[in-house]
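The chain below stands alone and is given as structure tokens, in the form predicted on its own.
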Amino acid sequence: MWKVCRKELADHFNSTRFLLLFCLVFMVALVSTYMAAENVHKALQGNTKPSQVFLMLFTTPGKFFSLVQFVAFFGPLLGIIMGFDAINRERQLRTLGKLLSQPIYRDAVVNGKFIAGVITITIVLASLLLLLSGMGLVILGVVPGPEEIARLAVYLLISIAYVAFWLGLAVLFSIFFRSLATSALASVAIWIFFSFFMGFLADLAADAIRPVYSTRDLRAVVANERLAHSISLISPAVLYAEATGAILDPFQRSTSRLLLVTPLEGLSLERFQGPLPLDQSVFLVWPHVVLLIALTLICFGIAYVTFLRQEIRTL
């Protein structure tokens, strides 16, 4: 398994698309970035004691986009490239064949090629932080604190988890399709779904079930809500932006898009402003990291036992 995930890290990194694809996110991420720097920059002149800075710089829109936005949008294309021709491409030049004919299990191809994957992905997103991070120092001239440093570890996890997901149905629709370009237009059609058409179908989707007559029946309007938030997190896109924004911001401290309150606890919650615990927006985020990984696993899982059930010829 190890000797195929080493070939595969080397075939990515000598790619030639994924060197193109890497220095295209590099440079919108880095615009971006230094606009929101530059935002940040302005909003805090006069600002004598603040608070949480440098995670502004991840979360603060630049021209068009944040870096979280960024990532979550663009992302998944880093998996699908990595992934779209895992098997497929081995078919076409007819060694999957040769490949198997030697000592070498069917699961550890698949393993090594998926682990080859995630720790590419690992490797970008950590050193495209760490550049991005360096930058603000620079503009920003504000250290991380200790909580902050901790907060952007658990983002880049998250994020890890998140373009991990697609690079495993990238790899599943490499093994369901001979094609390259069915395997990639499938994956992409996914990614434009779940990023964009999603929200709408779960609206619809609540309207059908639980429809709303009149604004005034409260007790509508908040199954209504609650029905179309809970089929949006079918879209990993939602998951993660959901659980990163709660990660990012220490104030933020739910995930619905409606939360009633009653007068006491509205009282309590002007009196509370601070912001919560590393620990408490973890526990606020952790349904959603543990539905992303099983996605991921489900994803993968369907992949591995199709391809070892799958009939491959040498000739």
Second form
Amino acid sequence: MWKVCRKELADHFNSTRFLLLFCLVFMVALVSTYMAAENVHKALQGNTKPSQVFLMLFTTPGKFFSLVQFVAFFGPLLGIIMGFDAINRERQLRTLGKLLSQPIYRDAVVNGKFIAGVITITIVLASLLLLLSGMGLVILGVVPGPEEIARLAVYLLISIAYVAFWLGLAVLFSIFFRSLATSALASVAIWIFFSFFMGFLADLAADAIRPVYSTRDLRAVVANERLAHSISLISPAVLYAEATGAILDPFQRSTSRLLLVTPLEGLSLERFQGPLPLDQSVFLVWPHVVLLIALTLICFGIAYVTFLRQEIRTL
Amino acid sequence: MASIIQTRGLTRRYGRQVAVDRLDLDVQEGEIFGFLGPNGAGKTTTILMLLGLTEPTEGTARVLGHDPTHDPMPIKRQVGYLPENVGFYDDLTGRENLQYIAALNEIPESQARAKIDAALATVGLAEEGDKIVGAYSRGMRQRLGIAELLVKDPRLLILDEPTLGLDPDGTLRMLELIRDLNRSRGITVMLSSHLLDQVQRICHRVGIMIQGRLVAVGTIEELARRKLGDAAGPSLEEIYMRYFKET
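Moving from the form predicted on its own to the form predicted in complex with its partner chain:
Complete assembly follows, chain above in first position.
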């Protein structure tokens, strides 16, 4: 398995495709974070620095989006590009039969490719985060504390799981579809669906199942909102956005979009508005992370089983 | 002589279609066995079953004393399989392709280099080893395919249509290469083909497979005697056509 993995890694790092993607991601991330850093820097001038200001580097929008939003949106593309031709390229080159007649188990091919993809993703994301942190250090002049570093590390792990989900999906399609274009398009279609349409769809479904006839009917509004939220959680993009949001923003106390607060509770909330400790933030998004990893494993599991059962004759 | 490949009642069905029908095949150690038959006769399916890449519906196979379905690893380690129209990683050099194969066969890097050089020299690609495979001609690709098999020092070569699509010169070189490997290294060869005159030139024994059934096995002379009487200069083509018309 490691032999396959090593070759795939070498392939990834030598490919023009990877180089282009890497440059693109780095440039966009650099520019957007630079602008975010400038914004934070300006806003903080003359004020005492709030706690955990370093994390704002990643959550503050520059001109268009924050780094976190950028990764949530373009991370899938990274995974898809790494995986969409994993198996069917071997088929197209007619190397699969030869590969499988070597003394390796069939699953070593899928595992090796998947792990090589995950390692590449880890390297890209980790180096991205380190680079941007370095830049933030210079511009903001703030040294991140241990808790901020820990939060960034958790953020990195969740991001890897998120991109790995898309990698797994792309590998799955590369097994199902013989044509490279079809598998790429199928992955991109799912990506667009989850990124853009899931929100509409969730609202639509919620309106159909629990309609709100009057906005004064508070109970109906809440039920509708809860249902829409639950439905949208099918989407890994939503899972990821909520999870990383809570991890990088210690002031966020809930992943729900809707909170019912009585006046007295509101008062107490305002009075005790302090950051959550890291373990509480992690606790908050734990279900999201588990769900995300489960989705990744399901995708990879289906890919694995399909490949093991596939008739070589049709390869 | 021991049987290096032995199948008994080997059958593979796809739905209601029978690709391989109760095949009893024996290939002896040290021979070149020609596996003949029209396209779609079940030759490739048989080969895939021998390598454990497809499971038989019924029957058993032993290759080098192992069962390919339940114990394929020792077989894959000692058998070099050249698929029909073999492919390579076109953006890598010939040498890099061989290095990958050597790595997959757990050949230590210190030995791999010498083995790769020797294999390239044997197939006449010593000069071209560092060019990317995308620039190879068809004949060179096919010979690189053989080099890949040699890297792992096989006891048995299974070649699926090794001369398909080669020009006369390339075909001749390929056949000579196969014969030479068999003679000088004692490697057993099983090759499938539908090009009869080529098979006749190098094979010790042939088996004729038509519609999934092995209709005849033996040396060319034996088959000729059986089918044509004592016709002078037995031609495999004539024998084959007799069998073909009968089924």
